[in-house]
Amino acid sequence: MPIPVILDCDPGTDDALAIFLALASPELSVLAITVAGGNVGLEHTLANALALTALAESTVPVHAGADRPLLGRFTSEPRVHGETGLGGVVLSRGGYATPGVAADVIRQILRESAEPVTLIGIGPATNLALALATEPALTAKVAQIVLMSGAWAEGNMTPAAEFNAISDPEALAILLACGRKVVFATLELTAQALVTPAVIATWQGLGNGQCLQAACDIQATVPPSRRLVGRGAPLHDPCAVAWLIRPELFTARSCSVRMDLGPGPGRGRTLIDRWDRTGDPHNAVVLETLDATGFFDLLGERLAVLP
């Protein structure tokens, strides 16, 4: 059976082709997109996922959600995603959202749900963490919480902090703290899914299908990262949906997790304790290797059997 899940995202490029994976993919039912700012405003990450969902002729609902994390501002970052999210790739526009904050969307969704419900989340966490606290029942019927964000070495947003971690830590403790599992795809594992020009060139031989052509026109506007050491650009949010689809891909550790919530240069810090120095219990699962080759095969035939 499908895996029921909620995707919130706060599309962005990388977001695009995890929007692309995830509709592709008859492992899982997409309940609904909620969409957040993060790597762009609200009013721009919106429409990328309404395009993008009708490029891919979706009719998953997408819902809009927080312009703004639990504290303060988000601080978007057109150095990677271009002032409107897609790299400068201009997609016909899509259609409505549909009407329902996100954060009220998901608890209806937990509320009827016959079955538990995993989240998804591959931008700030605000919308998943509004809706878990403001109603703590429903994390009974959340299955689990999976999603790109943290590290436990350098971040990418400051030295200590990934960028989507920062954009809101205070709703990503609340959902550490929620007692389900929390899975994460930190920078050091989307390192390993590093796209360089001769990957989307094998992307391109696949077909000619529309959300195809956009992935790879998307993908190549990304700038090679100065952290890698310009040898790609990783493919971040993807990575967390295939985890769902293909764990075999990936090898992962139980650990305990907590974010550094203070004002200063650690601010935003995934405090990833991998070696159980702490002794605290474990509420987290955090993937450490990643098959490339399989994961870029498996994005390969998704996006090829997309319009």
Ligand code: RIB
Given for the second form:
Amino acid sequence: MPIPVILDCDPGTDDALAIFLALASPELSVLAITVAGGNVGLEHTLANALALTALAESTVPVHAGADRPLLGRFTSEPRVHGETGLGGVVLSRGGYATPGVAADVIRQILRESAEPVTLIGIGPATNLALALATEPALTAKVAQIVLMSGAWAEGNMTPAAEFNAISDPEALAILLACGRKVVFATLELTAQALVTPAVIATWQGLGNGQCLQAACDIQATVPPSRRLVGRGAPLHDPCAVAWLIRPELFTARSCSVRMDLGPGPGRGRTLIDRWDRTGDPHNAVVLETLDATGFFDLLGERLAVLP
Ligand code: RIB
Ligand code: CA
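Next up, the form predicted in complex with alpha-D-ribofuranose. The previous block was the form predicted on its own.
Every component of the complex follows; first up is the chain already shown.
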């Protein structure tokens, strides 16, 4: 039976490929796509999500959500994703957002679902946190929370913090305290999913569908990571989706994770205690290794079946 999921995102170049992967995978039943501001402003992330679902000829409802974090000011990352969020690639305009604010829709789906629902978060965690903080009893209807977020070593937004985590650290802290283990695809995991021109060329040869072409065009705009000495562009968000589809491509470790919510240079840091040094209760699972070849093969195979 397919896993019922809600995909919360901030498209975003890597979000785009994650959305395609989720929509193309029979292992998942995407009940809704909810959107936050993140890589770029909500006006662009929402338009991008609508354009991507339209390109995939998907009827999955897309709902607008938070355009800023719970506390503090909104910050975006156009240096990686371009001013409009898809690296400058222009897609045909999508449809209209389905009425209903993301957090309300997430709660409604959890309330009405006959079975627990998996929450996938690949942007700032604001929408997910708002849903669970305002109706905590619904956590009982959450099967899993799977995030691309955090890092146990250096960040990519500050030396201490990864972009999604620092974009709304209080929201991430709420998820970590909700009573459901949070599965993390951290920067160390996604650094193993390095896209190179050769990977894109392989995908390009798998078909000529519009989604495959768009994915290749979008990914080709992403510069190699300076942080990873130019060896390639880490493909972050699809890793979180792929774990649900092919967990055998990953190894994972149960551990405790705490957030640095202070105002200083460590703000937004995910304090990932992989070696149980704190003795804190395990509230997370951290994905540690990835079979990159298997991951890229899966992604290419699924991109090729889309329209
Ligand atoms: O740090 C990478 C994460 O931040 C990805 O989700 C990317 O899309 C941005 O949202
Ligand atoms: Ca994202």
